[in-house]
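Consider the single chain below, provided in structure tokens and representing the form predicted on its own.
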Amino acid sequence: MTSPEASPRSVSQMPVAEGKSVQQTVELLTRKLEMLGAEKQGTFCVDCETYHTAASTLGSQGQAGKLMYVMHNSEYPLSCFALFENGPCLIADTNFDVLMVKLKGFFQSAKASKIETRGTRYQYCDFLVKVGTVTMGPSARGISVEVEYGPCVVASDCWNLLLEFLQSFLGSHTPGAPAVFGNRHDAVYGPADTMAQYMELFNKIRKQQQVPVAGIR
């Protein structure tokens, strides 16, 4: 089975602004978008759920557990995406989270792992783009910006145009290309390669959130 196109997008953080908090820099970023002439387009939502392997299944060999990442997509709501650290992204239907229910004897679900993003969609010209609250619980997190071109397939025939715009409202924290672009470079882009940026983008947020036991009082 082939892997469905889909139009290339960039998926990246956006640092939160001096002096600001998470949703006063949302919210500079879509008045940007607005004062670009970008129209609102709805909502959208991306989440991400770790799994590890379970003890039981890892044998007395001190293997090592693999992560994998049960993800949504609004855009996709009849598709549940299975990221593998390091591995292959398998695309499967929404029953596949009963599935994983059902599987607990080999992966178990990690504690507090959801995090997700939720924002607004804007149409500006060719280009779809979605700023989003990352939250962890019920903290925001970080801020997500994707961008999509619509009329092209081929990540590598648009990245400068992706680029150019990125950095009209960007700016000095425009992002490089992403490593799904360099990977794939004349292939046809697929919904996978937008999960594994956010699935990147996810970790990344994680990681900047985790505080040494020492320094919590």
The other form holds:
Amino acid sequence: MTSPEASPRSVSQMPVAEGKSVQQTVELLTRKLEMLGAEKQGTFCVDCETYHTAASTLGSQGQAGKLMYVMHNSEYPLSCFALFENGPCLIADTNFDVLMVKLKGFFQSAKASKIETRGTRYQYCDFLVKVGTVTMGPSARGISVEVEYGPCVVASDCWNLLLEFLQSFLGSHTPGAPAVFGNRHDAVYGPADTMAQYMELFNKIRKQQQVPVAGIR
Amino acid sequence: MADVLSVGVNLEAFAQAISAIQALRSSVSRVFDCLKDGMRNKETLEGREKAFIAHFQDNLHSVNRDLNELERLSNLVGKPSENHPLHNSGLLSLDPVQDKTPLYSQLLQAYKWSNKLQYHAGLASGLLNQQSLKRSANQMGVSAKRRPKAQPTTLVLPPQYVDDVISRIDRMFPEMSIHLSRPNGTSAMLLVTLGKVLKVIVVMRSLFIDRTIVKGYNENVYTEDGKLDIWSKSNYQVFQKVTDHATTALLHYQLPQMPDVVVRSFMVAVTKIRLAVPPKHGARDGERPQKSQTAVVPVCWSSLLPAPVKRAEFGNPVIRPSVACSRTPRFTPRKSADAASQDSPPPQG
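Having gone through the form predicted on its own, I am curious about the other one (the form predicted in complex with the partner chain); can you provide its structure?
Now the complete complex, all chains and molecules, led by this one.
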């Protein structure tokens, strides 16, 4: 079965502006996008739950349990993504969540691990920009920015164009090339790569300190 | 002035005729004066009547005489020369009545304008002929009667021949694959796939390219029936622009006598759709090649058309494309009014 193809996206984090809350920074960004000429096109949501392998399944050597992330993306409403840190990514349908309940013996959900990002989508020519507030529980922890370039299918070809576009509205906060882009040249980009980027982003935000001026969602 | 001028009128006789008219007028008015005065006073009635009648007769005779003189002179005057160039419109200019429409002056202006137009058109055609814009191979100056009729042979080709030509071109380019189908009768529809970048749908009429649509690699090119969708445009603006470029290319290559050369040139142009990011960013990213065959940003379009294609099999060179380069617009962000976001100015488009 051929892997599904998707348009290359770059997922990055935008640092909160000094002296402002998360909410205000998001508003700043969306206002900039609107002045650029982008049109609002609904909302999006990406969420992630962490599971770790249950202690009973660990061998006698006491190897560390692996972490598994179960993610959903509103762009693919009928799918569920399960991925390991550096491992494979499984794309299943939404019944997978129910399956995870059944697999309680093997995978246990980490406490308070649910992290999600919600925000609005903007369409600008062939680009799709999603600016979302990353929240863990009740507190806003950061800002995620995802940019997708529609016409392309091979990631390494359009990275420079994405970079130029990101610079036009992120300025100095433009990220570097995502790891998934550099891995395989001329390979077709897929939804699994997007979810891997989100997973990295969420992990980074989790490790960060809480934002000092916590904005109320 | 006894000499006859070029207008052909005898001017002396004309002057004499005018004075003859004056004489005639005065004699006619004398007649009426006589009638008005009536009979003069004489001794007897007969005397008065006789005098009156004699006077009256004298006046009538003088009128007769003057009229004859006038007729004689008018014959001498002669008609104005018949070869005046204005003919009827000249007569229009003599009309003293001032109409609401100044017909004659407008006529003159229209005539002057058409003369100027003809002159300028002659100059323009001379200049244009220096740069040959002809799309056909016909020689210049061949009149319509002598122009050879369009060979019907190039329009009616056996489908097998078309298939052969297409498969030959398919083998020429490794990165391009052509799939031929005939869903609607005898006209061929090609689905050209270029690497993992784009798909081109080419609608043909025998061996002439009729229309072309460029779509992205991930877009659906089939309708719900499973047939090739030859009408819907691409969803992406960049490929809509590339469609315009490809259409211009197919309009540019026109050789009615050698359609397979045209198809080959068009395919070469398609493979050369170089869509590269501007060099200043290519330099920053070391691992990415400057101009990849399969990158996706529209660029200066003189690179879309190739250098003259190698001589075709039967030895005739292909016409060289000569199109000016034009920059395709890149997105230009409007200036942000936020004071907080002045980290770096947006790149100038």
